[in-house]
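Here you get one chain, nothing else, as structure tokens; it is the form predicted on its own.
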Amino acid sequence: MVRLNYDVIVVGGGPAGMAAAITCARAGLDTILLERGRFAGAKNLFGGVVYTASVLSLVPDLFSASRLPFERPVTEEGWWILSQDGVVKITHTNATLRESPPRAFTAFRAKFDAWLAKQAQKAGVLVVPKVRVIDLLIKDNFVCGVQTDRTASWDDHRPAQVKAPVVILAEGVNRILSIKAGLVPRDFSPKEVALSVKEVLQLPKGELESRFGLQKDTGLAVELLGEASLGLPGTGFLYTNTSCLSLGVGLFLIDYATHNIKPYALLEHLKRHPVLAPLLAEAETLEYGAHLIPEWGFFGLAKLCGNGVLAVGDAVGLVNPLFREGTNLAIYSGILAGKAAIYAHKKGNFGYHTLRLYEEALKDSYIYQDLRYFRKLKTFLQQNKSFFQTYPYLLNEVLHLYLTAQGRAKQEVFKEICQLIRKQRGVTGLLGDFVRAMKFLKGW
């Protein structure tokens, strides 16, 4: 890092700083972009599904890449919905998704975010890890660098300080920098992110295949909920990979403390449940690993950018719970982003209101639309427990008795149901649950 001015920063190694780097280096912009790890990916836990068609939108001519940086195609993909000692599986199966190329894929961010930093190194990004960024640098209220943890030179000791006109912060949950720069006016609080602990799992040779009813080029993603987060807003999570799998559950952070549970505990319970421990058994644990996911929404939306300075990513909080999207958001957000700096590079001009383009661009995709839409979706979850307490139970008791050929009149079996429906829930409560559900659905 001997010469410390550029046309643009990028502050984080993720999907979202990479894409951003990337649309800037492919333009003609001097790029550098820093991350604290010891590369790429190497502080990312991430194990879960990247979505083919936001990697196409960066890398073209991804499937002519001699190794791809993924794990398995999704083929079979839903829900596992858990009783203390059940599951009704709701999965979804298309032979077409085994064409080419699939819609989605299981992948590490450890490999995956370290792909990308090759695609941006031939782009003519500057990628320099084991770099902290500790401050920002502003003048005359404009963001016009950074500071960080490296000396200026052998000679001088001074914090390094790098300059360029345009700084994109993909900084993540923490978002250290973005309160710096006036985008955020407070840290987050308990109730505004999640805590999922993950472990990697290694079954024995050709166990995963039997398993879980594999072929060498299918793949599983389910989420798992119920029991698997005792009943509180929350979900699991299994997805297969190559030769192992990624298990892992979450929780608001006021759950864990409120409820006293421990992460790892929770972990544990998930896998002794009577389901998945014969899944699980003689598996032997690769990783372990927490993560924090933005789940702050639409009303906790960050401000997107500011003179000389934009954010993407989570630390937008551009995160989409139930459709399992975060990866795919982070990388439209970094080229929308990208495209901005680039804009303001052909004006001459590095205000808010010329960088507001990303703004508005990202207010005009699909994107902002869909977190306005679900934007009472916690709220919604945090006031509607019997989603994950009761009817997990329900529905696998009432699956239970309807399929189970008990030598009785099927008149009885059916008043059994009923009664049981009522006991749980009651007419006025399944109305009430569903009329409540309908209006989340509506948006209203």
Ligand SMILES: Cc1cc2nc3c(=O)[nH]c(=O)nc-3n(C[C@H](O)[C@H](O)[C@H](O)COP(=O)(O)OP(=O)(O)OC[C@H]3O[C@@H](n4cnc5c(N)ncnc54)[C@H](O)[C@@H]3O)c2cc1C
The other form holds:
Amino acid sequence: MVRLNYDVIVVGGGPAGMAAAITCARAGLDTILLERGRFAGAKNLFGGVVYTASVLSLVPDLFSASRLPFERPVTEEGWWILSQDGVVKITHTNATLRESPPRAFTAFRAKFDAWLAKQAQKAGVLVVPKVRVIDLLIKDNFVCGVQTDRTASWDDHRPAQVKAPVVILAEGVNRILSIKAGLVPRDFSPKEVALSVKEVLQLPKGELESRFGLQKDTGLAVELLGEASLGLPGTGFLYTNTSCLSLGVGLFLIDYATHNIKPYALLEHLKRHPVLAPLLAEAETLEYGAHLIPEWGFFGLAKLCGNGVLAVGDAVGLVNPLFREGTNLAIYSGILAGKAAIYAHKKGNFGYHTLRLYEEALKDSYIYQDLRYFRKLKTFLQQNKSFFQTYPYLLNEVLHLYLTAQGRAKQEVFKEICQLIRKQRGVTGLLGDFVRAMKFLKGW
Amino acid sequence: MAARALPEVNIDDKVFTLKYYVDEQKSHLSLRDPGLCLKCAQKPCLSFCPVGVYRLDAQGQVVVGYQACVECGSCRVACPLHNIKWDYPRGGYGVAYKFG
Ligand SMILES: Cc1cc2nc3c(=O)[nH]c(=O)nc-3n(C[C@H](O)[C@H](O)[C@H](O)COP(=O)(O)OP(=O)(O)OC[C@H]3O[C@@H](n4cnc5c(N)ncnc54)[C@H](O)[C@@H]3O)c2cc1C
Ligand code: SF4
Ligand code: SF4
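Form predicted together with this ligand, following the form predicted on its own:
Complete assembly follows, chain above in first position.
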């Protein structure tokens, strides 16, 4: 590190940090981004689907690039609801989803984040990988810089300190520095995060297209429910990339501990599911990996800023698991935080009351509205077990009875279906679940 | 949850697909008090760690194979006795995803 004073320091080179840094640098602020990985993206893993609109809001000339940082367009989406040996598939596609440019793409973080880093460099950001921020410099209640794990120079072995009047924390789900900055009172608990594992699977040449019915410019992204999570709150996912698949599954961290579930055994169980196994035949694992997802939601939300400091993306907890939003919220929050940093530099004041511009903008946005709206999601999922434990299996059984009813008196079949529902959930249970689901969806 | 026998998986085969730059000088993970693990009945770290960093040795003591860690942060919060001293590896070290 050559120089040690900047206008803005961004900690973390994921989409949130890159968005913040790019926004600041484009406004002429002297911006440094510190990333602990060997390159931006090296430490990151997601499903994953990125939404074009969010990338365009940061890189408007995205489609003028000769090579896009994505895999396949997502043209068909939905759910595969698994029982122990069967599936009910609900997926959707239409002409709009196949229009160009696609509204969403599958991607890999090691490539996407590294591409964002290139955009950041083009915008004038000094991107410094292989540097970990170990502490914040705090003076008179103001965050005024960071302490890194690099030595200051060849002959000065003390850890280098980098100073700036604004520090943007984009450290991701393990919000260690945010706690140090006083933005969150405590660490998260194992009930407040999901742990996901994923494999990138290479199929024999041409098999991806033939097994999933894909053309060159179409792609499938489905969430896997029911048996994927063993009937526990959680989901799996299957996304098609250019020439390979991303397959993963996640549960609340607490549930691995409580039920003694090994994440990789859970994933292997999914791979051997009778519906998935033939789709994955002869697949070779190119890479395995794991990552946490913040699910603390509205009630566990961090303070968004303080004196000289702003927090963005996963560090705050900006994800919406129901709608698979995370990278886009990271980018939007990064841009908003960047704008607040620019405003603070214009005013020459870096206190909370100036940086609050970010808090206000985020609170006005759909991101915050959604967080509020879904504030009871985690509790809802953890308390209404039947949505994972009963309905996926019941749905499979009911449909099976209906679809194999030929040659039988239909009244008898319907009676059997009703009995099945009564036995597995009961009429009161069913009605209760319905009311609770409606209440939840109405945001009560 | 209905009881299911999940398949046995050799996690080393999965870890083998990952690229690491191991910091040979310093482990970023350690047990604060190895003796405390003997009092931990369930030992959830043996389950939840996605790469099997925590294992039992022949004497039944928990050992930490930090080299395989993918830095997810789970053991930072899920050890019931808060017996794991957790840190990220030094900048540039640890896992480096090729895909992610
Ligand atoms: C399994 C899984 C599937 C997902 N699927 C999707 C999906 O399909 N679509 C979607 O939109 N979102 C998805 N998400 C969510 C999405 O990945 C995140 O919301 C998003 O990456 C958050 O971006 P971020 O920049 O806030 O954090 P991160 O991407 O986690 O970036 C944080 C960065 O900070 C660095 N860092 C941390 N601490 C330090 C430090 N002390 N010093 C220096 N650097 C540091 C890290 O190395 C990392 O590069 C998924 C997540 C997971 C885990
Ligand atoms: S969970 Fe914690 S205390 Fe228990 S065995 Fe593992 S490291 Fe030791
Ligand atoms: S951080 Fe994650 S991968 Fe590393 S040892 Fe802990 S649980 Fe295992």
